[in-house]
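Presented as structure tokens, the chain that follows is alone, the form predicted on its own.
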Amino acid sequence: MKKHWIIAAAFGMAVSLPALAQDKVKLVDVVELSGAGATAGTNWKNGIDLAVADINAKGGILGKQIEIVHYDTQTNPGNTRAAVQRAIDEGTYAVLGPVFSGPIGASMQIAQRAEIAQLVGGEAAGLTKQGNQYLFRTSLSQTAAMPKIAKYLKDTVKAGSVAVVWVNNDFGKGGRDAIIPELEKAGIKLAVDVATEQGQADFAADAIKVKNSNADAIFVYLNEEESARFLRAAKQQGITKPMVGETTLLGAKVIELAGDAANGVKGHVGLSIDAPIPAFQEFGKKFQAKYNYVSDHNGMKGYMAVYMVKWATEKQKKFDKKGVADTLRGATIKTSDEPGILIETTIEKNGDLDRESFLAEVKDGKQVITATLPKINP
């Protein structure tokens, strides 16, 4: 059976210096390049790309120079599965990706079993509580985003009642899952629970139910092409009710892609190279200059990840596979050690992360943070 990989970049360091295998660290990023991930996969790519590229500019990990490879997995789970596993036997020192939690759900095991560290971009809370020591987010957790969320709909938005619209995959039904409870404990009523489906086109019949529920407010929870779709239905049908949702409503793609649609639109963002932070901006502009579009928070996340690993290599003094993990495990990583980790970012020991994170709104055409939150454990 043939077999579908992409290479879609593989050398981080300039062809004119030549170096030995040994003077090499391999890393292999296994990511959705085509199917319905691409939007978030190459920001995602595109972000390590960066990272690497700084590296090796500086010398490298411990004098070695990083050779990135990424494999497409075309957003498919048993793709996924393969690349990883690929990626194991061809030796890579750990494995970056994917961002959607469906595959990394299929996959984690193959890393796990190999005792290497997987860095990941996805969000699903279920993700993280089935004991994996080798998987290690790069956001935060739907159980660290949810309960920021219902505390802003009941404080400062004043919402009686919320309709839920979420995409059926892994990642939708993780959030629907955890901000259903979050509503239920700041005495919320679920208006409306509307399930769409992965790459679905028209959102007008499900507009209508929501508008049709009389929900103070709407918690959007759809990848970034649905989330566009469904704001642009939302409009047409006249819904004028408070529209909330979790860092990817809020993003730079959907912004584009919705236009006067995403006008108004308010929640909770992990990442953002609008937040107040000087090393956000700067990752910003050089990701701009290099690729000619706006990060998103997958591109700064596949940024964070390369300096994840940097970093465990570095206080460990040593190339160690297994040591990558056993060092970020539980650890916090200071700008003041390595900035490229941008901002200060605790590593649970299951792998989930803990730092600050923002509130934002879409004020003509634009993300503008309007609040900075405390890391849950500072």
Contents of the next structure:
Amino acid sequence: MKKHWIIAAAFGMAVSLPALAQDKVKLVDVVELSGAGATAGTNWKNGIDLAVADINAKGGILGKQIEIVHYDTQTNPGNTRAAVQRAIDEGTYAVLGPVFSGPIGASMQIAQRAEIAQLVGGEAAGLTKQGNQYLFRTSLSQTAAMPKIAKYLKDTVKAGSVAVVWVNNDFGKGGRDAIIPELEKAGIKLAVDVATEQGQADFAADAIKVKNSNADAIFVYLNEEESARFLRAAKQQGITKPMVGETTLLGAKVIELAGDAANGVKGHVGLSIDAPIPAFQEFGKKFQAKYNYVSDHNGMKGYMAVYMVKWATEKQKKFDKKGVADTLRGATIKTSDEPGILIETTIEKNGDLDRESFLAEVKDGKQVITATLPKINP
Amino acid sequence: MTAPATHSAAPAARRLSLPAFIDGTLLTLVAAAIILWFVPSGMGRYGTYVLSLWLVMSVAVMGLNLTLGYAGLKSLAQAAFMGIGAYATALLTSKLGLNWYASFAISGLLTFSVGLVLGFPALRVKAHYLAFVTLAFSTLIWLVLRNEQWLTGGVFGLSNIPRPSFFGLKLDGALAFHRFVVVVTFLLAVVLWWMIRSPWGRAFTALRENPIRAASLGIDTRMYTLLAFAIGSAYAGFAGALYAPLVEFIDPSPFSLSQSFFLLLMVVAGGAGYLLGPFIGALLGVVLPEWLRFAGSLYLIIFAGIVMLLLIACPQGMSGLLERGWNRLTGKTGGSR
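Would you mind generating the form predicted together with the partner chain now that we have the form predicted on its own?
Expanding to the full complex; the earlier chain stays at the top.
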């Protein structure tokens, strides 16, 4: 008899669940929580959790609370595809992630076929060149960032030749392929082209190669931990030429790991909690308070991704999956309309972004923003 | 020497008055293929995709099971062979416009030939030393896949890999392609089942148990060592030829050395030397982590815990565990593989 009551209670709960679910909007984040992309993926996930907590505390999106689910991709294309498919089968309102370009390439057709917006953290230039109308970046692409760096190398550093050090993965190779033509256009000679491995521990040989090239400046495009190791090796080899990089080279993690060797490093930064924008700094404080470490650009990207979805939903005044992508495409999100976007952001028709970015330098173990660069199409 | 793989099931089959060549393993394969044909109808695209991925990985594990489980040769290059098959199929179908069936055959031939060549070191070195040789080969293939961008797309990989059609019937949909994978996997499993029952299979097992005695019985150990490597590699090539159109995108990461270790784990956890072991091993490796997703960020820890407990409880893997249970039920003492 007791069994019958249990079954009846379970049935009752099952029937009432859809009613509860109606008060929520489900977002699935598909991200690298293990494997090679775990550092970036964890930052991205934490940024998303922070945004969801903020939005839910303020009443949710159009009165609905966000239910967030994270699926680990193990940084593997096959698993990423399964996770994105699962997200769509489970009725996600939009797909958030992944961060690495390879897994994005493996999964973007799934969201495209389902006509659901996918907001990704990848920076590889090729992603938005495939005509996918449902893919949106949360960071500047390498094609947007590299011309700014080439200009900086030519006008400010006044370099006639540059050594390029890059990590041989989709991120590093994409950056290397984007900077070299820009250097050529600027009339800067490529002194030496040094490929390094992801997870490489010893950079002494690479530092010697760079030193022997006698380049006027060094462009470093490595992941965080490798950047720190390279900077230490370069210091040991007595390299004194300007070190220039993009976002990762000047990140908090690199400064922490490289110590003194990071001082004097300069470069272009897409997103940084140290930028002279109060909303960025406010985000940085909230992130640090919640997770007890400093957010990198991936944390900010994850945070903004949720707000992009919120803005598009409130703009269309209803929950329409396809409408999210249609609304985002070609839109400019102003901080006055949606403070959570942190900085005015224009989303181009192909899913690329345009927004202000920054020049920075590491001084006394801290990233200092030295200039704010305007949008490409203000 | 262990009893030959198939004979113990034969008396039972005769009792049921089935032809002598039919045994429990074959009946299981047929029943599983029928179930897998219909099962995804009620599943979403995700469930169907995971089932397909499981079968594709099973094919690669079947090959490694032949090399390691039957012939006792420790190879760490299975994922690299899978990569060769996947890239060959992707390039032939998407760049040269060749149909999938021809690409599948070429992928198998290519990996068979490379496997044959890699088998030569196995004639001179054994155990850990052989593992190191295959490890070096695996790294070499991964470097080629990653660095030869003009051919393989390098770190950016190859996208938009087409799915095959069957007599004009397009297999682009998740369910249609899954059924196609079921048929191909079934055929490959039946070929292996036949091979294991044949004198070849007995020769492979003899090679594993005692190579010197095998040689004294007149088995050409040199040829069978090479064949075990080559056929095992060809199965990895076939798995790659199915993987590329399944994911529709490939880059070097699924074919790295760590994936070869993962395939090795699937062979061991499923039960090395058991014909159905690869399916159970791939189920543990591919489907179990998906089932454990409800546990959130703890899912990989739980997965690792389950695998460790399993191997402590039964070093022969899941198949060994099932066999022990079956023997206890039926009061048998021997084992059938």
